[in-house]
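The chain below stands alone and is given in structure tokens; this is the form predicted on its own.
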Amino acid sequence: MARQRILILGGTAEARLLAERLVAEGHLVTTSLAGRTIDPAMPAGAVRIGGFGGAEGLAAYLRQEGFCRLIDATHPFAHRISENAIKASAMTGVILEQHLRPRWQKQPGDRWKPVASLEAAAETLPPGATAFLALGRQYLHAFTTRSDCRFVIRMVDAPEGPLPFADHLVVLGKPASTANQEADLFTAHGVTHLVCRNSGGPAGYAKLIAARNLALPVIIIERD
């Protein structure tokens, strides 16, 4: 195949093994992140940090490298940056592919809960609940009106301020590795309740399993 020019829409773990395997494969690859992170994890190639300005942002930006092709491999609810890259492919005419991770899927033990948005999910823990907040801090406000519950928040870096709960505790970090290691920091903070969105994919499904073996509820944010 002869050498292309790429942009990568990414952030992903499936976005840091594509750039490399593209790059071994002698293509000039971009990898574009969103920057919300303070220390992302960087792929292999150029990479490009912040946002476009929108489809007409991002289209101008396809021109003026000289892209052949756009690779969404973005979070399963990146909503915004996907249909931007819709859009963009067709005002430009760079061809656009999807790698989109399948849906975690319910097993025996599991006790789901099932939800289609943020609010749906803070109005469904019940009163006196200590939840577990694995969503990014982007997508907290929904919870800020529960002061009947506590929260325990996993964040990758710390607050800029303080957060808007009337009882909670915020842990750095990303995802553990095992689920033995998510049990033990769940029933550390004494969880019940686990929150999170059904982004699939394996970095983040050690919670899922850990929630399992504690038999604890899950309310779990569907994809639309």
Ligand code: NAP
Second form
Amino acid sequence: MARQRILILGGTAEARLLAERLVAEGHLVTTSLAGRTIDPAMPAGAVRIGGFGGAEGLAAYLRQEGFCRLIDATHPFAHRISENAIKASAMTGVILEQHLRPRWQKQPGDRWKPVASLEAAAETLPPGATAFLALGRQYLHAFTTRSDCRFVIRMVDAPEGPLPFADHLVVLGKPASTANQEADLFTAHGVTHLVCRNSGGPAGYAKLIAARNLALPVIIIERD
Ligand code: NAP
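For comparison with the form predicted on its own, would you give the structure of this protein in the form predicted in complex with the ligand?
After this comes the whole thing, all chains and molecules, with the earlier chain placed first.
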């Protein structure tokens, strides 16, 4: 196959695997990252970091750099960049490929309570719960009104200032790769509920196995 200039919209483990494969095939690959984490895992090929300035900005970048393929391998809850990719593809004629992870499916033993929004997830917590929030930092706000609950909040990078929760602690780091490690974390902090989104993919699944093994209720925010 002829060498192609390919832009991957990334920020996921799948995007990194894709970049590695396409670079190994001899293509000229650039991965775009939003710049949300301080020390992101770097994919193979070239990397650019930061927003484009909307769909128009992305279209201008595609034209300027002469890309012939655009691959959206972003997180399934990153809606805005995916909408921009569709518009930019229509504006430029650059072919768009969408890589969407399948959602996780409930298994025997799971105690899932599916909800449609962060607000619904916050309302679903019973008073006195100790909730483990496995969400990005931009998704915490809805829970700050629940001063009758305690929150254990996992974050990749330390927060820049105090978080507006009455009772909380921050666990720094990425999701653990094994269910036993996740279960130990839940037990050590007296977690009674897990709150997460139905992101799909292998990287964040260990927490759901841990919750199943501990018979913990999971308030799971489903995709649109
Ligand atoms: P979003 O709401 O869809 O995007 C908000 C804005 O951030 C976009 O309009 C765009 O700015 C910029 N942006 C997002 N992804 C970008 C990328 N790959 N390269 C350049 N600019 C990007 O996205 P989000 O939910 O904040 O997620 C940001 C990134 O983190 C995504 O790339 C996603 O793959 C990754 N991520 C997200 C989650 C999550 O829970 N949402 C989890 C893991 C990883 P402009 O309009 O200025 O171009």
